[in-house]
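A single chain, nothing else alongside it, follows as structure tokens in the form predicted on its own.
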Amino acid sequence: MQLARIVIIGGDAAGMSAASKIRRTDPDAQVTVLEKGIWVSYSACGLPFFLQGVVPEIGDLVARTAQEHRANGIDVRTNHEAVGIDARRRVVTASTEEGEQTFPYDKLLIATGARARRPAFADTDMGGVDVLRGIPDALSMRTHIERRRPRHCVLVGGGYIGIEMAEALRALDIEVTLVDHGSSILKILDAEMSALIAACLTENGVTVRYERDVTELVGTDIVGGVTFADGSTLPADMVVVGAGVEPNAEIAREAGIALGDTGAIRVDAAQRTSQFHVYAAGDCAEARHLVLGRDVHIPLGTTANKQGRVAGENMVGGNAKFGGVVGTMVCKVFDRAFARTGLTQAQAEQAGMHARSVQVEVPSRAGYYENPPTIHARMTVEQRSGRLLGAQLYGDDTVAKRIDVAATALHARMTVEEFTQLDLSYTPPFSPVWDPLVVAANVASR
């Protein structure tokens, strides 16, 4: 009997989660992972903390090296960039240091991830201009900081990467100006909540500028500043672009594999693509949004790991299903944090839903216990049914796990009335008797 030949394109979260699951489920399967770089199984989410110095060494972000995977029976090929898929012949072509090589497969997983968007002005070899997506980007930034000792950095884009980078750079005593083309930062939050984060940035020495479109860079070999659409300039000796990401789905499209409306690879709940023997998982693939009821592209490491695990099990005969997403995330911003799940008011309206939102401010612990910080809790609710559509939190680090309660409620399709009856824990050092989310649910249910 011929052993199953499994080829996986991409050696990070989704790819290696799948490979490990395959190895545990079918120890006899032949698993080959093609990774275009030299790093596998690392935490991209930890890169800002490496730059800040909280994580001392870049290797600390690696969960398992290529050598360790090989010792577990997974044939990891680094510096192997997949450049083509022949779905009819079931062959992947890879570019390697020795030239092109082909890899036949019985089942294929595309786990090519996503790449940072580079606006036209950032398509340059000028020193001091970076995006932050992978380890090479972080090492390039670290080198620039150590060699050039920049005094002022312009962060282009007010997403959560920009927020985390602002803190990292301020910790290094670098002046930071964050510019965004919109009227608010953090479009994943409603404006009422994003204004709180902007205020926190300002309090910690970050200059925030709205409705500023960067059109070009100033400088020759090393960046010296940015030019805006109105012709004004802002001096800077470092520029970091955080303009979002886009899925690496070209190799699938060129192989005749269907993409979804988002531009990511369309998959079913088993992570199978339009080609029955080809699967996709992670930041290159879509996922079903449980509140919207349609496929979305929300690139998060938690989703990538779970989708990879589902794909791995199914590639060796399993029947696993990926349960979908609600877009839950949390981000540290200096000594505070914000978190969100589900839909914002703006997103609900854009989806054609009749929704309303409430917002409350309550202590994170019992009011008499050590002068507790406050939490801002916001809930978005469907008008007629009272169904919870989403939640947003801003406050101390307890928001990180409080948001998970709201995410669980979204998975269960709970109403806010049902949410008010949740039996949540209470003790004065950790929570008020009425949890901030329950307070918000009480207000929303009126």
Ligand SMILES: Cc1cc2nc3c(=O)[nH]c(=O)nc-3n(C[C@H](O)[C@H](O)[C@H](O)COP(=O)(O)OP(=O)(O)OC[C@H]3O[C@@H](n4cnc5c(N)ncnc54)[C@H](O)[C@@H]3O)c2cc1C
Contents of the next structure:
Amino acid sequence: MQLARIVIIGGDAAGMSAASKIRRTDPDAQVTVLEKGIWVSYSACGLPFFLQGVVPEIGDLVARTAQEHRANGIDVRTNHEAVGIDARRRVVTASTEEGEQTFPYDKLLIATGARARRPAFADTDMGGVDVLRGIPDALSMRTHIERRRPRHCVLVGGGYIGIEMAEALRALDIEVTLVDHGSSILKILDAEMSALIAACLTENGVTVRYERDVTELVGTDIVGGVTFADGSTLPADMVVVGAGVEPNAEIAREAGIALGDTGAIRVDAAQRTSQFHVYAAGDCAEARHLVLGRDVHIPLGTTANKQGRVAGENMVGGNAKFGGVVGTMVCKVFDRAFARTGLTQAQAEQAGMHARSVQVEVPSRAGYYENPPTIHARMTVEQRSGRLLGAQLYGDDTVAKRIDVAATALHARMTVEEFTQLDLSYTPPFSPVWDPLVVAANVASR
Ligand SMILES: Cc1cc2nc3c(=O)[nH]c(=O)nc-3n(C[C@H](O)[C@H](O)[C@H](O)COP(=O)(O)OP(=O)(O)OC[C@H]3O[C@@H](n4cnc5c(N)ncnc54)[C@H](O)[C@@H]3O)c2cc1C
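Go ahead and give the structure of the form predicted together with the ligand, now that the form predicted on its own is out.
Below is the whole assembly, all chains and molecules, this chain first.
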């Protein structure tokens, strides 16, 4: 009997989760992973903490090296960039140091991830200008910091990676100006919440500037600043662009595989694409949003790992289903954190829902503790049904796990009324007797 030939394009979270699952499920399957870079199984999520110095070595971010995967029976080929898929003949062509090579498959997984969006002004080789997506970006930034000792960095884009970078750079004593073209940062939050995070940034020495459209860079070999749409300039000896990401889906599209409205690869719950025998998972693929009831592109490591695992199981005869997403994420901001799940008020309205939101500020511990830090909790509710649509938290590091209660409630399609009755834990050092999310649910259910 011929062994199943599995080819996986992309050797990070989604690709290697799939490969490992396949090894465990069907040890006889021949698994080949094509990775265009030299790093596999790395934590991109840890890159800001490497730059900050919290993670000492870049290698610490690698969960398992290519050699370790090979020892586990997975044929990992680094420096192999897949350049074409012939879905009819079931062959992947890869560009390698030895020229083009072909890899026939019985089942194929596309796990090519996403890339940082580079606005036109950032499409340059100028030194000191970086995006933060992969290990090479972080190493380039680290080299610039060590060699040039920059004093002022302009962060373009107020997304969560920009926020993490702001903290990392302040820890290195670099002045930071965060510029965003919109009227608020963090569009994944409602403006009432993102204003709190902006205030936290300011308190920690970050200058935040809104409605500033960067159109050009100043400098020739090394960056000297940025120019805005109104012609004004801001000197800087380092620029980091965080303008979002776009899925690496071209190779799928060129092979005739359907993309969704988001531009990412369309998949079903089994992670199958429109092309028989071809699966997709992670940042290159869409996922079903359980509150919106439609497919979205929310590129997160949590989803990539789970989708990869589901794809891996199904590629060797399993029947696993990916349960969908609700857009849950958390981010550290200096000594505070924010977290969100589901829809914001703005997103609910955009989706045509009749929604309302409540926001409360509650101590994160029993009130008799001296100066207990407070938590801002915001809940968005569907008007008619009282169904919970989303939650946002800002406060101490307990928000990181508190948000998961709201995420679970979204999976269960709970109303805020039902939420008020959840039996959540309480002891004075960790929580007030009325949990902050329950307080918000109480207010929302009035
Ligand atoms: C700075 C930063 C912080 C983050 N923080 C968090 C966080 O806190 N929480 C969270 O959930 N998520 C976070 N993320 C997102 C998370 O890292 C990604 O969602 C996750 O890495 C996606 O995994 P993936 O395998 O789908 O894609 P990727 O990690 O992008 O991996 C895709 C791989 O495919 C390779 N590849 C692409 N095209 C080809 C080709 N044609 N041939 C061969 N190989 C190819 C790439 O080189 C890459 O190694 C963060 C991301 C960044 C950049």
